[in-house]
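In structure tokens, the next block holds one chain alone, the form predicted on its own.
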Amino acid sequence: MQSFMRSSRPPDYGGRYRGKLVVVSGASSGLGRRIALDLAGAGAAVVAVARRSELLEKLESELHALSSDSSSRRCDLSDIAAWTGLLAEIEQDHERVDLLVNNAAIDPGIRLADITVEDFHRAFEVNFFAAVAGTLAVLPKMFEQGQGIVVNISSDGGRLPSPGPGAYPASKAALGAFTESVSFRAAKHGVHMHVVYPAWMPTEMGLSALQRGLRMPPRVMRRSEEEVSRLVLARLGGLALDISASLFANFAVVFRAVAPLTYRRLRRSW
């Protein structure tokens, strides 16, 4: 990985995310409590949002300790209507949102011999519909100012999908199609789009993967928050769609489209 992420003093990023506000769901563990932590390191008046208070309330005393106008709020993203009211008062509030991060999601984790198309919804809902919702929410006031970025985390699984039910990859998938299509119509107006792909990472997630069956993957497919969180920071608002946390992902996107035969054979025993 790139030298700054072998750094143990945490980046400043030039300057360029001092003042902003953010919105970051899903901000509670995992990922997005890093990205927020990193954010708010950074200059960035941070509005964390999650669905567990007591995660929150503890994020929220760090956040101020970096930025003191950094907050918390409470919200299951499950819920279209209360997120979208969410960010509309957080806009009302601040005037803007210069960044959105939809980084909430879920796994269902079950089965395909139980899984039922009500879990296929939940999943859709929380890491689709959400992420849809919020970005269309803050894209008009974004468009107006004719600056912005909105950042979709998605899966290596959403292109390169593991053996399984399906729900969580094709729901990553589902974000990655939508993200690169408005890609196009917002960079007319400023704003830049980016899908992340942030390999595996040993969050709560990932962990809970491993203990359903899921086998470790090798150490080229494998990141720590830190280094995602660093790489996502650093490339948020360039040219790039994509932002993706291991190469071999990259490699293996092109193996599976020019011998699609082998990938298979191969992936079945992944």
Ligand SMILES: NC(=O)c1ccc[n+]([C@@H]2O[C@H](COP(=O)([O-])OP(=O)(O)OC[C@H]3O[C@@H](n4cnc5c(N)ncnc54)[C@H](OP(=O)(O)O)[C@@H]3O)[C@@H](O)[C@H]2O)c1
Contents of the next structure:
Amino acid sequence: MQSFMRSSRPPDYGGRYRGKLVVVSGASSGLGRRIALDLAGAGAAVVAVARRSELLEKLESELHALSSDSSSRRCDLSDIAAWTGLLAEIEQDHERVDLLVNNAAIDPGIRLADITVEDFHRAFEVNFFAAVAGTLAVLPKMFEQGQGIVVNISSDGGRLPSPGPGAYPASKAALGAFTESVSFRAAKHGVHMHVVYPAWMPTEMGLSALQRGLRMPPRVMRRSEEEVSRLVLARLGGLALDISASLFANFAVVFRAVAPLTYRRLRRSW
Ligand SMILES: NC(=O)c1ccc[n+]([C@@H]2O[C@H](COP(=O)([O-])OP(=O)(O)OC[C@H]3O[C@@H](n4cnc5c(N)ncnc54)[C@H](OP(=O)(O)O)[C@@H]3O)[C@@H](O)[C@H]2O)c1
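Shown: the form predicted on its own; wanted: the form predicted together with this ligand:
Full assembly next; the chain just shown is listed first.
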């Protein structure tokens, strides 16, 4: 009974998100939705961004119940000008963005035999360029204020690509490299940057990968959106760049480096 009562109370994270202005992209479903709700529950004013209006409307009323200054904005992130324009508007209205969560992503899910370079562009527009544009849009004000957090949601596919056409893992690898590179300068200005490796989650994206033939990852590589969101919110603002939901994936990265041939043999059949 006691543990039920403890787990039913939303975590407060030491009050560190109270009153913060947070933008979460890809908040209409899955991990982005969970992170938006958890941040609102911890007292942040959340601006939730995605394309599907009906899902955003439902989310907005749930966010309002947790944090009255929260709202939602419809935006297609593949329109970079619209996305950066929206961020500028938010910054003007609220005088700052304290935390940007670049979470929106697509997985084209096309076979190698059929994929085209346009499909790569489509994946990179949302998964990479929108996150880059969003980061570059909020950094100047964060630098001026000497604080802020940018979190880019990557994927274990970006550091341990599975067999496939490569567009999704390539976009996530690029996102990780961008974040790490910029993080050094950002740290000097008091701004924290993070790359999140969520493991596999049973979201729309995770489930559609299974439908396309991805083998169900082992238990050590599976997490719920709730688990990943709590981990991320607990770690944001810390010194570590990477936030990895699966320790097993971290070991796999080391194993890949020290035993590349064995790793490739195992990975081929995974
Ligand atoms: N699920 C997994 O197993 C897994 C594993 C590793 C990493 N990840 C990463 O985790 C993050 C969240 O994914 P998820 O699993 O929660 O999948 P999801 O439920 O499919 O969520 C993707 C979100 O991105 C939004 N989005 C896609 N294209 C957009 C666009 N052009 N403009 C604006 N928003 C767009 C979608 O909203 P609208 O359609 O309403 O626009 C949706 O809210 C992604 O970065 C994904 O790569 C997922």
